[in-house]
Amino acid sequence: MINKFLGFEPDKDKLPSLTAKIGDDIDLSSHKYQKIWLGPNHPGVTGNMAVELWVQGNTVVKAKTHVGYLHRGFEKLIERRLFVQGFPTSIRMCVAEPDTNEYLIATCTEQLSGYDKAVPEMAKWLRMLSLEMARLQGLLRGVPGQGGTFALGLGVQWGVYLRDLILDRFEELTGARVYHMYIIPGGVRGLLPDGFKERMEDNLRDIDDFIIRIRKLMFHNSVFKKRAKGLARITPDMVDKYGIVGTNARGCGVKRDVRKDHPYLHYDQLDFDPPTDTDGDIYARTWVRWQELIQTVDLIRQIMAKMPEKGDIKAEMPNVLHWKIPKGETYVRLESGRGEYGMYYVTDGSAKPRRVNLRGPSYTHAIALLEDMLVGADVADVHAIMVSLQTCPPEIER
């Protein structure tokens, strides 16, 4: 049969099997293969980074990441500063939710010096609240975003403005939009604003109805189950060969969650059971996404009630300009809206740490299980596999 669009019919026999071992000595030259690169500057990430592919018509053969196009070496930086101030620099290893960082920094901190029981109840709910603010915007960005890689670009427009409301309570908690500095060691830089439960309140009802809006936009549109299902499977036995930790290993099945398994603040008092599914495609890790929306959006309602009305929220702390914590390591670790999000951080006495260590699930989603998954896949969803594993270049060039 003659292909309209070509003129005439290939004979694939004669192409190479995309079952065979791909090497790095692809030849180019034979004209079998092409490649092409994706990014720094694209939408299928929060922030740049490039993927190396090589495809075969349309399927990519073989992939490879690329990173070093964002400000690096946030380590070092953090290492060479007072404790005090790498603070600035700490919650610019994830633009998309610096708020974890600021928790982990002032942990380790906290740990290592012995303020760790000093810390304010008070200060621990506003803790919390700062943290599930920051994963309910990120869902706000990153369920609808999906749907946007399928050419669903409308749920996005809603999720940018609901997202806004909320950066609208972090200002008005913090004074910042987007790069907060409110957890600090010893607690938190101030009290809830007067109203603000009530126009949280507000706003969470607006996402409630939002909630209902972008399922039946993504979850109940033919085009959207179409090329989601059984795109980009994760299996159960692929989660610890790669890693795979969040959303991602619950969309499997495997239930993992380190606010229930290594409960930490008060995750503990609240009344949550995180949401999994089995199928592991990109339709399952977005349904867990959505219903993950549902339940952060319950958890701060869950804090706001809790939380007493008044308190104390900074123990008292040594001058942080002449601050020296004894020697000493620590590892904290929480649950980001991409997974377990770990500090490794060791101190030697003086006034700065001797080393500090990000674990952030990026590095091992974007480079290790993106460069296998992407092989066999249609350039068109490479897009729609990168957002669905929820990558943030920042996290991977600290």
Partner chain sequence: MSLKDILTPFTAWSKVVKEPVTIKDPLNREAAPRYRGFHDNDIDTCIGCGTCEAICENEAIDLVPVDGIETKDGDSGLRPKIDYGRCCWCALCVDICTTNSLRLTNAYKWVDTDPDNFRFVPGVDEKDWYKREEGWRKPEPNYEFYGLKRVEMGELHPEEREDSFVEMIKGYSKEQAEAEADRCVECGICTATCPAHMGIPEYIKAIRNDDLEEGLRILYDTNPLPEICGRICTHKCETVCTIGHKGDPLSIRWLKRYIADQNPSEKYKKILETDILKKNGKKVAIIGSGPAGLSAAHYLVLLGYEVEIFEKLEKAGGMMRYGIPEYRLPYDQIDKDVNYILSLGVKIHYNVTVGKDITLKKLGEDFDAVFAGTGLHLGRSTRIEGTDHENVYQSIELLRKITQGEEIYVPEKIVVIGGGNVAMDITRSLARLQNQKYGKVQVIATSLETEEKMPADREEVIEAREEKAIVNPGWSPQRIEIVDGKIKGLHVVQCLSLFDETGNFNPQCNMENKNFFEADMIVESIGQGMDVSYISEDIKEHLELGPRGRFRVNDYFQTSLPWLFMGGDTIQGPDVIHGIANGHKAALGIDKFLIGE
Given for the second form:
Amino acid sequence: MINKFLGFEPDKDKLPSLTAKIGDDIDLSSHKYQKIWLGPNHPGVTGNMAVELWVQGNTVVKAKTHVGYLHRGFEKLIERRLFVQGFPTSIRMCVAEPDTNEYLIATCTEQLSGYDKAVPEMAKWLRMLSLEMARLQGLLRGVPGQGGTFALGLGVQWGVYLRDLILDRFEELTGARVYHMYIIPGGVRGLLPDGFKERMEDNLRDIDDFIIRIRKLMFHNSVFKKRAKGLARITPDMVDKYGIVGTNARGCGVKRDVRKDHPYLHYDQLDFDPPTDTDGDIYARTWVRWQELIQTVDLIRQIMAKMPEKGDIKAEMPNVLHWKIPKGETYVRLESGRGEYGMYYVTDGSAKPRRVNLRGPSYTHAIALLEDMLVGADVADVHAIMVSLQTCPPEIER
Amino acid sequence: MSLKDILTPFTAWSKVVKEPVTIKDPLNREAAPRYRGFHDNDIDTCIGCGTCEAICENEAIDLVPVDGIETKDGDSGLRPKIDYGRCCWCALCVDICTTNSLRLTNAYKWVDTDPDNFRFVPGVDEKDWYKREEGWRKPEPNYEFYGLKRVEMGELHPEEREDSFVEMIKGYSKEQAEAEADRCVECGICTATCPAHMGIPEYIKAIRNDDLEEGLRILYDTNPLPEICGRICTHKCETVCTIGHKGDPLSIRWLKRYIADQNPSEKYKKILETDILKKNGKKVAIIGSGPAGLSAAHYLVLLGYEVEIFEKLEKAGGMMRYGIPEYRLPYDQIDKDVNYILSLGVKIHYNVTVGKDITLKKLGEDFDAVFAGTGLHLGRSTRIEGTDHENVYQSIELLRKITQGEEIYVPEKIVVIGGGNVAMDITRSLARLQNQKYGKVQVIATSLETEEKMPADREEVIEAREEKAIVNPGWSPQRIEIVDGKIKGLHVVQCLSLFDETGNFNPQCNMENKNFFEADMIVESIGQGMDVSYISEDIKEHLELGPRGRFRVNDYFQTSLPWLFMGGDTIQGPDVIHGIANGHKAALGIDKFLIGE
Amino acid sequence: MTIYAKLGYTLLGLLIVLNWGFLMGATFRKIGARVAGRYGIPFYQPWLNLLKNISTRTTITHGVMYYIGPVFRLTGGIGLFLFMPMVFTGTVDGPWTNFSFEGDLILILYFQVFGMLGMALGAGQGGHPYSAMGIARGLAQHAAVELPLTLAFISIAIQFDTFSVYKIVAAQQGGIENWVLFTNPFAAATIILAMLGAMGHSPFNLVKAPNEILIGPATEFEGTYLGFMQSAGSILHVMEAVLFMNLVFGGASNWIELIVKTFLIYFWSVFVGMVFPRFKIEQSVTWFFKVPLLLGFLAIIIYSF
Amino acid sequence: MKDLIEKLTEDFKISDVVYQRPDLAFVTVPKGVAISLVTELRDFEGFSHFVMMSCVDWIEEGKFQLLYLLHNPKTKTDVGVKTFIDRENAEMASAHHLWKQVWTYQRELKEAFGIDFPGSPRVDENFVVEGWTEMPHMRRDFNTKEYSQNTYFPRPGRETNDPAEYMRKKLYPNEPITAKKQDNDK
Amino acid sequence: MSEKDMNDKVNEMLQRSEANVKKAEKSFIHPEDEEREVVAPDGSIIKVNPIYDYFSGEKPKEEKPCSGIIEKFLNWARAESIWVLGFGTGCGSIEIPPLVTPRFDMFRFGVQMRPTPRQSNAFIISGYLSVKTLKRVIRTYEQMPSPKYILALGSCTINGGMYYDSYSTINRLDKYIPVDVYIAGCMPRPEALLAGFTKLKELIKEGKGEKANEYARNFDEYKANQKKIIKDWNMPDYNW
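Output block for the form predicted together with its partner chain, input the form predicted on its own:
The complete assembly is shown below, putting the previous chain first.
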């Protein structure tokens, strides 16, 4: 009320429309607009990308996403590599949740070569464990990270610490901190080390405590609410129009979760229900992610309880040096922390794939959706909106 | 905005009294036991096979020679050098390492100002992390990048084969051969060990690609007797096969046989493109149609020479035909290889004994060069008491007689002295004959060497036992007991060692531990000698002698008489593949001698 | 007291303030680090930073105003110090009272804005769009903070019938009950709330908002100028705290008391800032125009009658 | 799924149906009807979620294979609509009007394969590479390793030995050997 | 100037700018960076070349260190106060958050993050650099005040790493900018990074952190290498 009175919330009906269409030229020489760049060297940009903003005062009137700063040509490189050599390369396609890439490339090759039935039971459970741990570490960064976009750095500090603990568990299990290179075509690369479950349980208890703390810090925070509520709203009708997936879709009530829709591994044996919210704004998305944090902790506990004690970790497969896969194509998807994450894989009967194409959720979220969503937003909110859409540039440009 | 929303965030301050969770000394923190840190290599176990280089997707690994490591059979003398400007620590190199020598320690700190320093040979260049035990090793269990188990070769059941000379090894089917070929890691270590230096990885690859014609071409590059070699080669290559360090070595011999078997002999000429051969007008005589002679003939005829072979016996093949029983090497397979060589235009004179029917000197005059691949056809005797008895036989004689279809004396109890492959051959042949005759077997094979050191192939011993022959090694024969002119048996004592410290043959026996093998017939099979009676004295005096009573030849098997080349068993000991290699090389030598560079 | 002695005391005081500012800054970063669960920077880090910044070898220039910006800011800080009585010694002519005089409260109000205006000049000439945005935010927020603050100052001035900070301090002596905190709670409340904005911590740290506008006005500054700005920032932080201490919390009768009180005053803004995110600029301005402004008016209304 | 494809086969000249999984099928249609099939699937068959668009370079046949992968959130099935276009002067009708994100894919394909989509917004803008002067980088005939080694100076001093070759040199330099055959595996 | 004249002038300029856009597509220069004419408020026409007008194109000069004990003292201060630019150029930047958070807490070693190149003196090249990023890195590096230091993480900066055969990423960082410290790993752990900082501190204290001068000394060589691979060079030679 007072805002309106003081003129801080302009009556938008009285102003000319700000929603510039993509491709419309904004005449910078009119001195009405200014162009600023958010990134690539900017602390407020996710990863190494850039958003070119045309602003009128504090309001964005047009935005363009620029990617390619992290472009390495993965899809080209994997075309040059044997099937087994693909997975160390593929894992680097997305730093935030690397295991998903490994799983996709392994499953694609298994499916096309007919070895998907041969993957041992133990390996399947371990795959699930590593995928859920990856989701957990992603959320531990992501949930407080949303607070961090509004300069609530405390949650980030706690969250990244706990993420480090999960990375320690990853290190024990897989032999590496970030790029685990654990899921290999045919199976996984190691059993649980001794005492892993106990140490994991310790960490999960810490995370339980953190979940409560972060709720008090962020979701019962008047300033956070003031900034996050009503900001960057996604409506259900936008979901199909823009190809929105994952928590971004669930935040506005569209329940899409690959783990439920197309159960892979043993997700059908786990008891969970993907959380949803109805508002579709940043607060709702963060809230959904927070609930997912609880759920992921629970899923890890379920997996550790249900997983067999011992077993084979890799199927018997042909010699990796000259493993050939007959001609075929497939699309495999999974639910990453950011939503549906898929891979289109084509083989031509040789020892190397013909084409690998990754479908990252950020591809649509960070370009088509973000550019449209930023129009009319405040410059101060740009970073928050990017993070709330879980923009991850490496999976866009690959 | 409720008051709760203003006050609850302050609960975060309760953390201020807690001790920080920071790692106090992060610079000396140990990584997890399984952490993939920097490389270490056990250079004594490593054989430099280069599989790590092959799997490395970043081309981070080079194979470089290392001081103090010799190149020898089964060890290339190279060691992996890793470029940390390329490595991504995926540890695929560790997982695939054929000897399990490569590993990653859990060290992870390497800071340097010079980017050129980040290359090192693990295990050789001094690094402080080698003493760490923790680190990444190949995961267990059942985590392999290639099959460790050999594809089982189908063979006749002992009951089926024990009384017949039908070939006992069935050969691989297409699926089996491809599965077996799939295990190869293409390191090529075996090529050096193979006396003929066959392109083993290449023809195995041809099997994988299902391009058997290409496979045959590769075989004939270095070996004109693939059917024969595919059955009876001593497969030294398999002893150094890198896969053998962790699992069963590849069945290289059976794969070779598979290629040869699958190509029909009618197509050979077309596949090998030998329909029309150029002639250069020069003539070469070859004495003996054994592996060395046939191999020399083959390559000489390809080089354009007119080749004539003089064979003492009535059929070609030499020791391959007359020394090896039919169940191991069926005669039609010998004919397949021999006929192909003959079809190239090689003339062969059967039943011509050089030295008797025609002199060597005459050959030297009639032909531009002579190659003698005469082989070892004289049996050696133990010279113990009683060996002059008429029922003490030489194995080589008996085998020839069996081949020629002559009736031989087969009593109920037989003892074979000798632990080599020939001994096993005669043992098993006699066992079959006994079976045919009496329906039961009582052959005892004994040798000086103990079970572990027996020179015979392991599977030969096992198969002999399957056929109910008794193999009882580790005994030194003392004397043959003869009562009333009839052999009663063989007295033996336990043999402790064969060689003294200097490596000379000097058996030591434990005279206390005695044994007696009953026998009606004794077969000696302790080695063969060469028959050089075909060389007349005037020629012989021009020939220099080398060690162990053999003639001295140069690298191209040329004797001191320039037109006379010698090769095969007489020069390099009893072995088909050596004979083939000798023949091939002598052919090149003859070519060099006659045509020049 | 001779003018030379006065000058000597003033320079010494400035040195103490500068160093206390550095130490206080480091201490609060350490406290913040504790809440996060870590150790944080060493206590001596700000001095090292200053040294390092001064020892930078290359500099850039965007013109004269670019240089003047940090100088203005430092001048603002020093000016604030020069006319601020630091320690109450019983006589205005005594040591540590600097050049306090009748009506210095008005001058102090001016000096508070002075640094910000200087920065506006420097940042403007720096030419970085984020500098401009930062300084625009800074000025807007400063205006919003200044308004309730001035109302509270006027209320206190009315209460004690003087514009001299020294006299206001003097009037509060003789026990905690004489503090403005208790004698003029509305003005005190206004100041305590507006103080959050003046100190520049969350939720009002809009000027330096790294993930929105890099580091705001200072984006283009480097080396010695950055050192100037850091020193000025430290002095300003202490002086703001001293100002509020003098006006609301009864001043200080010795340096120890000053240090304790400024620490606690500063702690208040850290206490709030640690657990709240940042406002947007219009939210921030609106916030100051709501509660603090209202309280300020109340404080004046009450003491006007 | 089978019913659906059979129903559409006639109208859209569908050929070459592959049921990769029970919930995933690939169909091939002529270039001209691909967009209309995609539109039909979106508007009438409930395939409202556009998963991805991709391209495969079948250089041997001189064709690009374009793929439109659609997802039906109700039946939880996917259909991949494939169409082949010529590699020379590759051009395809734009589908940017159907979903908001399609123009991004088309922009990428223009850059990576050189397929033109007339009318697609910003299709000519750079996507991931900047200042690219070579042929489109995802085409099969673009040799990335060669390009990289010619352009980016790999650090010198690397040399390696093939074990077999090295052993030959060391142990039997003069013996006859098998001529190395063409390496068609790698 | 009449209104009509003004309109004509503007139309003419618009046409010219359209031509410029077309030209720019060929020459890689962004239309906004093309040389153009602008009408000043007083109606006069000014030529503007954004690339060169906004920056100085002067070459960098070598900056001599102070002498003796003073330099040692300053080096000590520099070593103990390392301000790192918060520019995550590659995947190694995922290990930066652990460093600034409780687990590893690099603040206690005097290492802090700064958001702008003007205020940083250390630059972490966190792994692979695509050519597109390299352009920004060069620009950023040149904007940093001297003395400045570069830490290069991982294999990618040494010899291309996993992306040695990629058309998009460079192989050797030292060809384009001088590097002080290399840290092996893919990616290096935070502990290794801290070890890298320790090493950097040692170097600075020994007076060996003079790579910025090396850059100035071999400026032409570095620039030639940079220009060889950055094909759309649309910035001044040296970005002050």
